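Just one chain follows, in the form predicted alone, and it is written as structure tokens.
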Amino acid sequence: MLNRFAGKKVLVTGAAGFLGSHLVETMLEEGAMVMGIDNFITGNADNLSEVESENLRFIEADVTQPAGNYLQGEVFDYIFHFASPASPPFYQKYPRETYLVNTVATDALLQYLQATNPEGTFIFAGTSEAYGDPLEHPQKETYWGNVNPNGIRSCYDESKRLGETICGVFNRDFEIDTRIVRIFNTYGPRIGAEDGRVIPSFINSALHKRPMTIFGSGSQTRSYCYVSDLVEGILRLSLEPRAKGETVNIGNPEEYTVSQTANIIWREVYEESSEPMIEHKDLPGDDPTRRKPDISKAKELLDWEPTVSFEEGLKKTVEWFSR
């Protein structure tokens, strides 16, 4: 590692989730002294296990609450705000603690920090559910969305685009530095075999020899970025002084069919050709039938690009399953 963040003090919400604690291990690795903070409703201590270091210490806590309460004065060079279910499952069984936790948490660790070191770095871990279902593909940081403000999905959809006002109001007009990651779907070990996206749902199931559920037809698309690939695009985000202010996607423009996601995985376990079993449902409400990051800007101002493939990539995370 290049020690990128040797002696700086980070500040990790969300850490025991499955980018949380990818993020928390590679700062570790990168010289960083990290605070993690997760309240646990979808973070696994497990996650942690592996990251353990004198350079680490861990609070419980829940960072929808004023941030001095269990902050007590902590001065950081970064805050990275990552706490926030994130598959739709989740937050559609959490829904007020998600919209809070990216809207009002948001505002206090921001509050936070104008407070303790305004010449600190927030980075929000936007989504690219802000773009909802398309009508641009692929998308660009400039298109606005085509979101439902009250469907199914929306406590998470809005949420993280009114965090995203949030951090554009503190940039603005208190001059804090914010930059905005918008993340799309990404895999790797440690994402939960319950977290009810693509990739983890057909691993666990092929690995049981269950059938896949594709919901609608399978001809949706998805693009699959490797965690790795993503944290380093966060760090250099964090980093580059021309990102301030700065939305950027960070994800993989390769696209695949649902379909075509489901006989990958179900190749990449049995190593055969023959077919996978599969179950079709109805398709859930304004869910996305097209997403595919254009990385344009990430390649220009980050010198970023995915480097893993999906079939590397797909092997790591079927060993981890595995064990």
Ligand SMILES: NC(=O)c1ccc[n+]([C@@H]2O[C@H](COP(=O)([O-])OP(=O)(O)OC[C@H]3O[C@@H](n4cnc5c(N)ncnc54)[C@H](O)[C@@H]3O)[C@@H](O)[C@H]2O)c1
Contents of the next structure:
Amino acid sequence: MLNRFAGKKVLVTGAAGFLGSHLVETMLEEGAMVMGIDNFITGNADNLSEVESENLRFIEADVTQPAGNYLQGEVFDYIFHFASPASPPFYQKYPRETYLVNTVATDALLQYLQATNPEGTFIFAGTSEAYGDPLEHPQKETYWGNVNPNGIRSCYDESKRLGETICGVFNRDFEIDTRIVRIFNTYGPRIGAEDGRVIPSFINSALHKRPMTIFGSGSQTRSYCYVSDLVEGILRLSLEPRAKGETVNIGNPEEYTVSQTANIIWREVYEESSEPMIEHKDLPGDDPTRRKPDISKAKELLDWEPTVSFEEGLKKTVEWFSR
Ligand SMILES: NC(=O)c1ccc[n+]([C@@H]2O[C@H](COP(=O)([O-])OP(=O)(O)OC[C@H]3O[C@@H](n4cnc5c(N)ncnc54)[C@H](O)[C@@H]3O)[C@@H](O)[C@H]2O)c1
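Can I get the form predicted in complex with the ligand as well, since the one above is the form predicted alone?
Complete assembly follows, chain above in first position.
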């Protein structure tokens, strides 16, 4: 590690989640003093049990509340706002909690930063869902998206878009350094086994010798980024002086159909010759047909691109699931 955050005070919301816990772990390795916040709505305390350090403090709190109530004047150099249910089954189970954490909490945390350290940096966990079912391919940051404002995914997609708007207002009108990372499908150890996302669902089914469920024909595409690549992209985004006020896609542009993904995962768990168990179900509403990030901005601005192959990342993830 490069000690890039030596002595920096960092707040991570959603710290007990999949990405939040990896962010906390890497920040500690990079020399930061970290405060993690979570209310465990979709997170898991076990995710942080692997990450103990005297430089980590944890508060159980709901970040949709005024931040002063639980942060009590503490000053941070960086706030990473990563709290939010992230998978369709969870955000559909908690639609109000989802739109509140991406909007009200974003505003509350930005107000807190403005009041306590207006020189600090705010990083918002945006999403490729901001592009909806995209009509442009691959998706560039300049594409405005094709999003249903009132469908079963809207509590997530539209609140992430409003979260971006709030960051833009604080950046333009109040001169706060906000940066948005549009995260594309990311996987790795600690991703929730039951949260309905493609990779954990397929691995879980394969390990239990249950059929892997493909919604629709399976010809829809996804691109998968390994978690360590994503975290490195986020770190570079937060440190790069030219990235103030910028929105950057971070994801892996290698594209796979959902059917290919099922076959690859089955063969990672069993030998080549074993025939994958697959069942098909109807496609849910507003399911995007193609997803692939254009990462030329991340390459140019952050000198970042993914380094972990799908094969290597899957191996590590399957190993973790097997444990
Ligand atoms: N994993 C991905 O592929 C992906 C893709 C795009 C965007 N994102 C974004 O990254 C962030 C993290 O996603 P994840 O995959 O780690 O999901 P996750 O569900 O594992 O983690 C989210 C965490 O936020 C916590 N949380 C939610 N609401 C809260 C609140 N009001 N107060 C305090 N804590 C709260 C949850 O308990 C959980 O621990 C989310 O904002 C998500 O939208 C993730």
